[in-house]
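Consider the single chain below, provided in structure tokens and representing the form predicted alone.
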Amino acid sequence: MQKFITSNAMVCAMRPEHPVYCLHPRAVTIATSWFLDNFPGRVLFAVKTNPFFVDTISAAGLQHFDVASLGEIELIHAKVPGARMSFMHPVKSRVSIRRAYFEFGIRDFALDCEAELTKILEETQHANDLNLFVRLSVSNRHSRLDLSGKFGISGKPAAKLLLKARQAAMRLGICFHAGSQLMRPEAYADAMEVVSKLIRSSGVIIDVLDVGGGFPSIYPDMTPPPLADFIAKISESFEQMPVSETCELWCEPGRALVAEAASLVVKVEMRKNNTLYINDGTYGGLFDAGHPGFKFPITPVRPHAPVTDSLGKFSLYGPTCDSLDFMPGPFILPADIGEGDYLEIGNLGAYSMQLRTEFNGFDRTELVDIAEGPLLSMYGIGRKVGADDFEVIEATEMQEGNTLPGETT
């Protein structure tokens, strides 16, 4: 992999015709170390967010992985021999359960219904060394992405399932997911209160509480509280729960460990008014900029041209023939941006590389190593490009009678 000091240096040297991922592995090391140093329990990496950085995360000292499929299990087994894996997907095939237990030595299994409990017991031949985690349904009202609709159990059925799992488990756990990109630490406190009420109503003693993921990253229109505030709220709530002193506390960060670890340099192929047509999009590495509408930090890369101080609001189209390949933004860029310019879109280390497709043949990318930090950072290592621009243009729009390039009064 080629290495460059900056994305500007990369563009000068390569003049790329295809999207280029600029990787910042140091950001992963810093984020992983922060969680290992500050979370008062066991930290698991949610592999689904970006398996590419498993080696970096392992080298930083994290040796426990949240896996959701046989593919992820095989990857961790190959890359980090001897690492602990927890199969936290609540619905698994029988083959996956059987191979996970007998072939890969996995003992941690999540479930949210009696049918899944039956599958786990049957496919492990009613093993007596299972660690079973009942997945609860909790509110996602403080999250940017709601993950409450697909998995989880609540109320009396949850109490009943917890009792059945207790009878079959060597160690019993409760897990939940309060959503992705949580914006308030209270989300964990609210979910942990739900757990406390269930423990009291069922009379069951648990051995592990897994608070899941949801730890946020920073984006131009989403500046969450410091991560330390989330940890403090979790610690405070855990101390008040009806659990024994030996009960373990787990978490499963994904986005918070890898979001800052990659940016994507794309090329502008066409400008129509304040819409830019670029060579990557929602079928490539920018799915989250389209469907959920994330406004990622963005900055022009112009090796031989000055960047104007005048700013404009732009939307983006990707390269495919599908009109759904659209990213509304708005993305704040120099008002004179146009064909041939390059853009660096930051904080794409989570999910971007995993959600790419081959649609229309626009699947070619390159990977380079970049020494400079991410555009925005929760850990104090960012270039801080994007957030300030967003604030500036929002303030400018408040001036009466002001219009932006391509707009009319």
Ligand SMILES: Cc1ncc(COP(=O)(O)O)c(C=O)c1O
Contents of the next structure:
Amino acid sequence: MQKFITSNAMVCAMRPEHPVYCLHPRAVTIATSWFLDNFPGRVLFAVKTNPFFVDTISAAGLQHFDVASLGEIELIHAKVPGARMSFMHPVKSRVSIRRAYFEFGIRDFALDCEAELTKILEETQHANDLNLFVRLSVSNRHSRLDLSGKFGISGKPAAKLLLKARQAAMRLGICFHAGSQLMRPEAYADAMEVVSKLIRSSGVIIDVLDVGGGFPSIYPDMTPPPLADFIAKISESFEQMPVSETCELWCEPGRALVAEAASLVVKVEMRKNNTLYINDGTYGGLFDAGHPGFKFPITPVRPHAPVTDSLGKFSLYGPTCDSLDFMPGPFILPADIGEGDYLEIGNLGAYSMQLRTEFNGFDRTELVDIAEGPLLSMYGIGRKVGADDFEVIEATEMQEGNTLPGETT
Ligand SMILES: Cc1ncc(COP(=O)(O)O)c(C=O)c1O
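Same protein, different condition: the form predicted alone was shown, now please give the form predicted in complex with the ligand.
So here's everything in the complex, that chain up top.
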């Protein structure tokens, strides 16, 4: 992989015609070490977030992975032999359960209904060394991406399932996901309170509590409290739980370990008013800038153009023919940005590289290594100190007639 000091140097050297991921693996090492040093329990990496960084994460000392599919299991088996894997997807195919248990030695399985428990028991031939995790449904109200609709059980059915799983398991766990990009540490405290109530009402003791993912990254319009506040809230809540003396505590961060480790340099192919047509979009690496409307940090990469103080608000269209390939932003950029300019879109190490599709043939990308840090950072390694500093700037008056789609003048 080619290495550059900055994205600017990369653009000067390559003048790329395709989107380029600028990787900063050092950000992954720093984030992983931070979690291993600060989380008062076991840290698993949620592989789905970005399997590309598994080697770096493992080299930083993390050897336990949350896997969701046979594909991820095979990947971890090949890349980190001997690592522990926990199969935390609550609905699994029978083949994947069977192969996970017999071929890959996996003993940790999540479930959220009795039918899945039956499936796990049948496919492992009623093994007596299973660690079963009941996935609870908890509020996702403090998250930017709600994951509560699909999985999880609550109330009396949860108590019943817990009891059944206790009878079948060597070790019993409870897991939950309070939503991705949590903006308040209370999200964990609230969910842990739900767990405590369930333990009390069911009378079932658990051996592991897995608080899931959800630890936030930083974006221009989302500056969460420091990660240390999330850890402090989890520790404090855990100490108040009825099982804290005997129970292990786990977490499964995804975004927080890898988000800062990649940015994407794209080229502007066309400007129409304040909409830029760029060479990557929601069918490529910018899914979250589309429907979920993430405003990723963005900066122009203009090696030879004079710096301009005049700024405007822009929205972006991706390269495919689909008008859903739209990223509303608004993104703050120099008012004179236009065709041929490059943009660096930051904090795209999570949920970007692995979401790319081949739709319309726009799947070509290149990867380079760059030394300079992320645009924004939760770990004090950002090029800008914080989101407030990043958003600098007085936005200039929009040029006449320049409106965002859906906005009226
Ligand atoms: C079971 C599970 N654990 C962990 C994660 C990682 O979440 P995050 O990236 O919000 O930390 C996910 C994400 O969907 C998940 O489904």
